[in-house]
Amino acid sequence: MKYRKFDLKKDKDSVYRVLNECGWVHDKKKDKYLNKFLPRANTLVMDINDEVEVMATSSNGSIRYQDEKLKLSAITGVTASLLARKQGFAGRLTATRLALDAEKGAEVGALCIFDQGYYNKLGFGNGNCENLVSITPSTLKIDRKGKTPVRLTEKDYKKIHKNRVNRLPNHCAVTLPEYATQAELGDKNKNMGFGYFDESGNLTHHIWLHGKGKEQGPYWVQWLAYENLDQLMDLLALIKSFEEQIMMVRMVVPPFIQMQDFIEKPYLIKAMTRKAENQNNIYSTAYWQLRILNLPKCIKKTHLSCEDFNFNLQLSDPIGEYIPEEIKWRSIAGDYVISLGNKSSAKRGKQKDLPTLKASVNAFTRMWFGIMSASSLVHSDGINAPQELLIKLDKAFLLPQAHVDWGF
């Protein structure tokens, strides 16, 4: 497979072209993410008879491991055209572009999918799964007031930006880089933006919504970035002022509050609105992936409350196979020698007198991540270990919620 890195003089009308036929993009002239996204992010194509039909692209940012940062291979668009489906083009294309960051100092990887099973062959594990509400704004329990806001447009992505990265850390969170958010602003015509300022001009909390245009909705919002729960509370209160006109509005439920404290008799409204078009109604789904790229940074970073073991660790890691041989960095498949605790360490070996767990990649991901026990794993993903051991795993993982609050 021969790639290369997106050109966009020479391949804007063929990488134009893939876009649309996948319906991704309908405006070349316009559209952000061609113009403005691409040429600045790590693009990568893949030309079959001398066009591009394959396409591969990743941003540098950050994940939030508890209270330390790592260094974030987020891919940010995978796409083939129809005429390059099923030939494995799509995966070896992301592999490559993984694995080139990792070279670079990429610690984890993360995307989002359009269904499961497709990113597993490459070492991804399923992340935590989000709460996707859908309310009628009447039907909030905010008891206060909402303040008038600022309106916010694509002029100032660079207060917005900043806020987004400034807002209140959770485990897992993702934050990429300036360009990111200003191609994420969207159409003028159907995105808009409401903030509050301090006295000294810097933006604290806002919300940014797609829906413009439509009389009763549905706004979809697309994020909200707060410094502290009482900023959330600010935004909450403006989404229930739109009451008067607006009947539904959807988006993924912000971390550190469960969405149904909030809302007006929530099983009762469900009811009445099951065969609307406007339901109101909350589910979950996991629809973002991630995985370790770099094994013993991640664990040194790890600080857990547990009492200080030693286990083996036997980890496969099925990525080596989709990238190409001149590239160094393989995969991070091998025996270990973990340690963990307040200070955790993992270094290439193995030790006769220590129990061993046997795993993916993907499933130590999850595990690592606090997404899913151990124990849980065994089932689900394919681990093995002794009981004794995954007791103490499951005990150490006991993490924070993860939550990527960063769509990309």
Ligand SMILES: CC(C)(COP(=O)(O)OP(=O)(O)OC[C@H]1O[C@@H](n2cnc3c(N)ncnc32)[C@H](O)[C@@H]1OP(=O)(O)O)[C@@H](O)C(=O)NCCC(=O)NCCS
Contents of the next structure:
Amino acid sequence: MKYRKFDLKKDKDSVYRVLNECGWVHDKKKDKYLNKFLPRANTLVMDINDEVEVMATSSNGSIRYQDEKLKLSAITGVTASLLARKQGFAGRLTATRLALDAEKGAEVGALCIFDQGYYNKLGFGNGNCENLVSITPSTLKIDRKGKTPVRLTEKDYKKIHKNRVNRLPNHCAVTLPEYATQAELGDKNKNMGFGYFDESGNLTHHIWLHGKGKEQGPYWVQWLAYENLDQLMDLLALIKSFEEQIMMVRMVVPPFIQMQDFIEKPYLIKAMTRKAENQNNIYSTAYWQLRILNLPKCIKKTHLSCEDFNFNLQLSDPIGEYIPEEIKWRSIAGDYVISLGNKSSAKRGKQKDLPTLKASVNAFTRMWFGIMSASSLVHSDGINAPQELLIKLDKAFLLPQAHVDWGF
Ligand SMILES: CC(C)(COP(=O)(O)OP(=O)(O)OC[C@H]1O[C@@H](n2cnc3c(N)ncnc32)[C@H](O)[C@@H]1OP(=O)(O)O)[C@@H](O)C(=O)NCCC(=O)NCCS
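Now that we've seen the form predicted on its own, could you pull up the form predicted in complex with the named molecule?
Whole complex next, starting from this chain.
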């Protein structure tokens, strides 16, 4: 498989066709993803008969591991035209993108899925279940009046991005570059934002919404950014202030709160709106996945509050068979001695007297991010270890809830 870098001038028509065939892009001239995002991201393409038919792109970002930051390769688009499907091209191009990013220093890979299973073949495992809430603003239980915000537009993209970068950090939070925020602002006829500034003129908290021009909604919250929870309450109060007119607001529940705490009579309203256009509910799904790309670097940034312990890790990684031969980085499969505690390390090798954990990178990543416990991964992901080691791992990785808190 021959791959190359995307070249907007040369490839615009063919990449537009690919993106249009999958239904993502409808305006060749103005679409931000095609014209602004892809040229600045790490975009690879593959030709068939001298025309681009497959594309995979990533953005260099960061992902938090508790108080540490790790270098992230966020896969921000994978697609094959309708003539290039089911031939293994898209999977191989994605693996190639990840391998090249790992060579350049990416420590973790993350992506959003179209369905479960496909990216598991490249070593990804499910992230945390996110709650998606659909609420009628008048049911919001928030005892403060909305303060008057400032209207934000595309021109404020630098301030908006800075506020996103400085938002209250949570475990697993992803941050992508400024060009991503710029593209994610989307169509100015459909999206709008409102925010609050401090006395020094810094945007401290804001909301970006999709649904502009709709008489009664639905509005989709594209994102919320806030530096503390009091500011989050301002944003919820702002949403509530739409209550006389807007029937439906949908969003991924922001980190640090349980949405149900802020809804009046959630069961009654859910029952009353059952099968209705504006049905109120909270729906849970795991739509993003992760994988470790550099085990020693990830484990070095792992500080756990457990007692120190060591074990052998026999790690399998399926990505290698999808990567072209000329690329040196093949996978992270192999034998490691892992030490966990306040200071942690992963070193290549085996130590005779230590218990052994056998795991895929998919499962190990899930355990390491605190998404699922080792004991549970035995049954869902087929990991294997002596019982005493599983119990130690269960306790060691009791981490805060993981949320990427960025749509990509
Ligand atoms: C997603 C997409 C790129 C996949 O393209 P593709 O050409 O089918 O992918 P590949 O050829 O690399 O892989 C096909 C293989 O994956 C398998 N596969 C597909 N979905 C799967 C799933 N959910 N679980 C397990 N395997 C899956 C297929 O069965 C096939 O297996 P085979 O090789 O044994 O026959 C393509 O459908 C597309 O462009 N969709 C529209 C855009 C999109 O949704 N992109 C993904 C964003 S996350």
